[in-house]
Each structure stands twice: as structure tokens, then as C-alpha cells.
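We begin with a single chain expressed as C-alpha cells, specifically the form predicted alone.
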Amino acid sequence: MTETYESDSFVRAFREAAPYIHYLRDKTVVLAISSHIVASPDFAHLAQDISLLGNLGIKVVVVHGVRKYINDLMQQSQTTLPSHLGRRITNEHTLIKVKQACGEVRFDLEAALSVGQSNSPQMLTRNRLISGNFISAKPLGVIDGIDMGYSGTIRRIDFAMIKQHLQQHCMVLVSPMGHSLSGKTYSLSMAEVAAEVAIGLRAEKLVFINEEDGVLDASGQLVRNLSANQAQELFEKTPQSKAISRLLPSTLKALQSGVRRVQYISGHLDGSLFAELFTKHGSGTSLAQNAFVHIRQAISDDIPDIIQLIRPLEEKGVLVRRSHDYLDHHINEFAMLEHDEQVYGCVALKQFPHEKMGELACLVVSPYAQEGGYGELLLEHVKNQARAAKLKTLFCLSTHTGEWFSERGFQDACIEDLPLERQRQYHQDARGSHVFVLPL
């Protein structure tokens, strides 16, 4: 019985894993990782995710951070760090230990990326693991008054580069420094560097690895989903913790800059990067440009995703067998729920314009989606639409779902409620449904 759960938990697991898989395979995801998470002994089970990305065809790019490596040299030396505006002011002497923290933080994260899956026939495979000069820099210069020293900013990425590690299947390695013409080195922001190689590189997402969970609310409970916009209202509403807070500018940046979604994961959490990529719930805070759950038109492309929405149902007899012509002549009538990328519901209208009357029809979710509130968003949606097209009664046909209508206030009705071409349809059908109308 044990063994049967574990199964079945399983395969329901990969079969909502699947899609997000093939979404992401040969597309890029770029990795932020804090230095504190390196430096964790937790870093261990992470590493080993991150190669399995490689391995399911993603392309990889790292960025790590040097921040608590910097603090422990500084404190061995007893040296404080001065900053200003969040950035520190690094001076020759500061540069040292940047550059030796540098140096600590890649050697650690290279051999912990270089340890084979274990139990897998990839044991002994080793990653493909590429660092190098990409990054070109420039010095921040005075800021207020004060002189920033050798912390800089970036002048210029050699994407091209990088691309071409990718596409060898090489995992790709970047740290926060940068290089002049001149020779010098300067010290950079993570967050920074993680931003613009995304962008560059058009990643599909940028994914910042940190101590904490997400993005938190007044209450202290981690937020799920936030468009850019609500993002900005929070932050400026609820105080985050300081690696948090640094995060906002350099994700805003990327996401109006093209990249789809930046996602803030705790490094701690076992099988946080895998629960965040290919799930739906996700692990931590996902951020995109806009809403995650909105509703479109459909497309031709959207017929085997309705297909495969409705069929269950055909086949119990909930609704009315639809063929793959039909819905190709009447796709203009459904619209598609989709939350982050992936398809979870379908309606459609069918209007009747002499009688300004429309048709609700084809109301579905997914059974991996039943909570979530996605029918009242179709449902509002079918609503609206029938309002702009200046409709006065909206009517619904069911033989096992009016008690759902009923609550949302729709009205039993007689079968000549309905248009003559609807009714003669009615009889041909002979399903004996249930007849519901809502005035608009």
C-alpha cells in the first residue's frame, strides 16, 4: 500500500513537472547564489540539482556572490568595510581581499558543481564548467563626495562568448568582478551582474539564491507571485531584509528588459530550485513583468490543450463531444487561462446576436487547478465579454454542474428561454441539460 502511494505521489509529481521541463529545455536560466549559501553546508544538495538542470537540456549560467566571504576576511584582519549606498567603497587594500574571496568562493563552487550524481548511471560524468574574462568594467567614480575606488560597474559583457560555452552543453561560470582596457580589476554587485547577463543573454529566467524564503507581507507570510508593479508597492509598504531589499532595482531592470521571470528561492530549503522551476506553486517569490494568471484568446495552436482539458469530461458525459474540425471552426469563441506560461482552463462564448443573448459553454479547469479560483475568473471573464458585445442574458446548458451556477447566480430556466437555433440544437442532442440564465 506504502509502495503504491509513493508511486502514484510519483508520477503525479512528473506529470506536473513534465510540461515546465519541456518549456525550459534549451532555453537559459541564469543562477544568482548568494555567498552565504555556498558557504552552507546545504550547498551540497543544491549543486547537485543545479547539474541535473544541465543534464534535463537547460543552458546554465552561475553568478555567486562574495559578501560573507569579504566580511570573514576583513574580520580576520580586523579591518572594517565602509560602504555608501549599499555598495562598498573598496580600496587597494580592500581590492586584496575581494579578490582573494573571489578566488575562495569559485574553487568552492567548481568542485561541489564537479561531484557526479550519485546513484545515477551519470556518477562519474563530470559537469562541464567554463569561467573566464566576459566581463568588462568600469569604476563607479565619486559618488556624494566620496570616492568609490576600485568598485565598479559594468562597461561590457561578452555575450558572444558565453553563447558559445552554452551551446557545447558547458555550464557557465560568472563571477562579480570585471576587468578594464587599463588592467585594472574592479569589484561589482551580484545582483548587477546577474541582471545583465540574463538580459543579454535573453535568459527565460534569473533565479536569486539567498538565505531567505521570498518576498514577505505585513503578516510575515512569504508572497507567492508579484507583478513588477505590485513588487515596487510592497517593498515600499513592508520592509525586507537588507538581501532582499538589494534585489529590487536589478530585478525590476530584467524584467522590463525581457526577461520573464526572476525568482527569489531560500538556498536552504531542500529541493527549493526544482520545486521553484517546475512546479506550480513554485518554492519562493516569482516575479514577472506582469500578472501571472491572465486570460487571452485562443489560437489554433490552443487545440490540443483544450482537447486535453475537455476530454475527461467528454467521456464521463459532463460535456458534449467536441471534434478537433469543430473546435477549429469555433476556436474564435474560446479564450485560455493561463498561469505562468501554462494553460489551466478554457471557456467559451458562442453569441446570438439577433436575441442578445450568448452562450456560456465549455467552462473548464484543470484538475491540477480546482482551487485556485481559476472558474470565477472565466466565468468574469465570459461576463465581460458578453457586457462589450451588448448581450443581455447569458445562458449555461449542464447536466452535472448547476448547483456550481446556481451559487454564482444563475436562474433555472425552460428550454424556450433559449434562441429557436439553440433549441433545435437542444433536441438533436437529447442530453436532457439543465437550462440556466443570468440577465446582464
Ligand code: 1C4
Given for the second form:
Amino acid sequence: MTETYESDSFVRAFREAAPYIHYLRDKTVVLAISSHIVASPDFAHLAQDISLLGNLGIKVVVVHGVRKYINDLMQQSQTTLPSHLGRRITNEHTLIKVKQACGEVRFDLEAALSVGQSNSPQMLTRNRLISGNFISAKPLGVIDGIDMGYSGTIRRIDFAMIKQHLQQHCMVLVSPMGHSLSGKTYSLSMAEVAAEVAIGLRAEKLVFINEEDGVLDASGQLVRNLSANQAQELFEKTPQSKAISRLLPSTLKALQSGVRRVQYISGHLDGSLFAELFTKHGSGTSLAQNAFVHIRQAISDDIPDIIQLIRPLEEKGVLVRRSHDYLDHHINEFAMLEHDEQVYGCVALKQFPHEKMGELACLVVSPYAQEGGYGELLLEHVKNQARAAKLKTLFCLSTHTGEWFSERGFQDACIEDLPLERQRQYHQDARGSHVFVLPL
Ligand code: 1C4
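What would you give as the form predicted in complex with the ligand, now that the form predicted alone is on the page?
Following is the full complex, with the preceding chain placed first.
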């Protein structure tokens, strides 16, 4: 028997991760890290993973929060922090504490991200971390008669400077502080800074790393994927923790402004960052402007993906063999199922307009994504296409999957029920496939 590592979980995980790593190389990822996470002992693992992202060729910008550090300092001096509309009111005394807290978080972060991976035999290079006066700020001013003092908002971000550093393979560290042109310092919202940085850099992903696992539904279960509309609805109906609620406005703005994914993950869960970036299921909640899974018309560029999906099944006799040439000529019959920009399935509808019949063919869901309902989605898609084309009957031929179709309303049929042209092909193929039909 040939030895195989296929069942090895490392091999499977590596195969799953590789396309994501390839996709993210040279793209920008903004990581917005809560100060509660920086202060926690769990941060050491996360910092190592962040360093590794840089080594994988991903452009990383780290934005940090300061809330925990400020609260601790205020507690020590037994002062409370007034706030209005969810923003801290920063007077001169508080500003000193904010600066102090900000410096402390930065040093903690720099130290953790400076740990070299010297325990690795390949000695990965140490990432250079750059920070600077990237953000110009202006005061929030007086809101509802309340002077917000040194709490500010972003006026401008020096994206050219940030990009220059990223281009030179440096990691960029951005603090939630900004300076006005008159030299005053303002305390900013970490979520706002992270979103604006991600928007301006056209980041691929904005990842908020908090203490919570992500967004929860009414029964307290973690919600894996949300579109912007679903998120808005869910947050209205199901109150989330304060930390998560604070992120929603910036999240929606980032998504509306072109950031492809905003992700909420827990910084306490070892490996959560890698799981979120490099696996299909992720580890927290992933938010996108539009729905995650969609089925679209195939184009010639999809042929390599189709071949990758169908070849192993052709070898096993589950599917009929289709050459590159065949796919090229019949690509209009195919539809592709994508999840998060990755292809996970395909299906074809071959029409026999004379008989008002259609064949559902070449139905495949990637082995990495089976039993998640994608097969059902592809079937629904073909049924809708067939109805739109005014076909009356859908049929399919199968050697191994008859039960799956029977459970979805297909009935056993015989060869004579097929269009004549298909009957001829059936005898030519000599596969002895079972025939199933579904009245539409
Ligand atoms: N038999 C019965 N049930 C099955 C099954 C099977 N072979 N495979 C999965 N299921 C069940 C699961 O156990 C699960 O049940 P549960 O837990 O809900 O009770 C349920 O289906 C999952 O449903 P889903 O919607 O999540 O399904 P997916 O896993 O997303 O997709 C596929 C289902 C069958 C598409 C998927 O398992 C797959 O890709 N399988 C390998 C390829 C395959 O068998 N495709 C069907 C081909 S028939 C050929 C052609 O080339 O045109 C041959 C033509 C000829 O001449 O012979 C077709 C149509 O392509 N024909």
C-alpha cells in the first residue's frame, strides 16, 4: 500500500491554508488590538503570530487601544473618567494620563513584537516596527453643550508615509493619538483610527482583536459570517458587549468604503488570528458588505478551478470525464460557487429546449466544504435557472449519489425518459448510471 500523509491533520491544514497565504501575500491587513489583550499574558502567542504574518509577506499595520491602561492609571489616582456619547471627555489632567498610557502600551507592543523567532531552525527575519506622527487630528469640539476637550477626531492620515514603510517590509504601529497643526495632542477612538487606516490603505482585511470571541446571536452562539445589513439588524435586536458594540459604526464605514472583510476575533484564543485568516471557517465573526456565499456564471478563467474540483471524481468514476477543450466550449453552462472569494463548487445546466428538459450535471462541492449546504445551494441555483428558461423537467444521471437526489425530491426514471440526444450519449458512455427526474 502506498504510504500517505493525507490523513495527517497538519497536511490537511497546510493544504487549506496555502491558498489563503498566497492570496494575502503583498496585501495589507490592519490589526486593531484592544489594550486588554496587550496587557494579558496571552499576548505573547499572538505577537509571535503577528510577526509571522510579516514573514509571510503580508503587509501588517497594528493599531492599538489604550482603554485598559488609562482606566488602571485613573484608578490608581482614584479619579473617574467622564464620557459623552461613548467617547471619553479628555481634560488636561486626563490627557497626561492618556499620553502615559499610550506610551506604556506602545512599549509593551514593541517589546512583544520584537521577540525574534530564534527557536525556529530557519531563523525567520525579525520584523522592523515603525511608528510616527502619521495622524493629524482636530478636536471633537463641543457636543450637546459638553466640551470634549482633548478628545479628537482624524483630520488627515499620512498614507504615503505608511505605504513607504510597508513597501520596505516594515510593520507599522499606529497609536490612537493625533496632533493638530498647532502642536496640540488629541486622544482618538481606536476603532475610528483602525477603520480610516484600513480604508486609506485599501486594506484587504481589518481584524479587531478583543476579549470576546465575536458577535453573538440571541441564544449566545457565535455568529460566523455577517453581511453589513445582517450585522446592523442583529446589533439592534441582540445587545452585544460594550467592546463589540463600539466597533459597529467603524466596521460599517470600513465595509462601505471598500475594505473587503472586517473580522472580530478573540486575542485570548491561541491561534485565533491564523484560524481567521487562513481557514475557511475562521475563528470569530467575519463581516462583509454583501453576503459571503454566492453563485455566479463561470468564465474561461475558472477552468483550472473546475478541473481541480472534477479530476479526482472523474478518476473515481463519479463524474463523466470533461476535457479542457470541452470545458472551454461549454463554459456558459457552468456556474461557480464562491465563499469569501474562494471557489468551493461548480455545477452545469445542459438545456434540451425542444423537450423542455434540462440536465443538472457536473455537480461538485470541494471536499473541504462538503455538508455545509453548498450542494443544496447549487441545486437551487440550477432549478431557478431551469425555471427561468421555461424548462419543465430537470434530470440528472448518477453512479454514486442517487440517494442525495432522492432525498431532494428527484424520482427514479429510466433511460427512455431522457431526451433522444441524451439517450444516445448514455449508451455511448456505457456507465450504467441511474437516471433521476424532477418536475419543475
Ligand atoms: N449520497 C447520499 N447522501 C449524501 C451523499 C451521497 N453520495 N453525499 C453527501 N450526502 C449527504 C450528507 O450526508 C448530508 O446529509 P445530512 O447530514 O444533511 O443528513 C447532506 O448530503 C449534505 O448536503 P449538502 O447540501 O451540504 O451537500 P454538499 O456536501 O454540499 O454537496 C454533493 C453534496 C453530493 C454535491 C457533494 O457531496 C459532492 O461534491 N460529492 C462528490 C461529487 C458528487 O457525487 N456529485 C454528484 C454528481 S450527480 C455526473 C456528471 O458528470 O455530470 C455523472 C453523469 C453520469 O453520466 O453518470 C452529476 C450529477 O454531476 N452527474
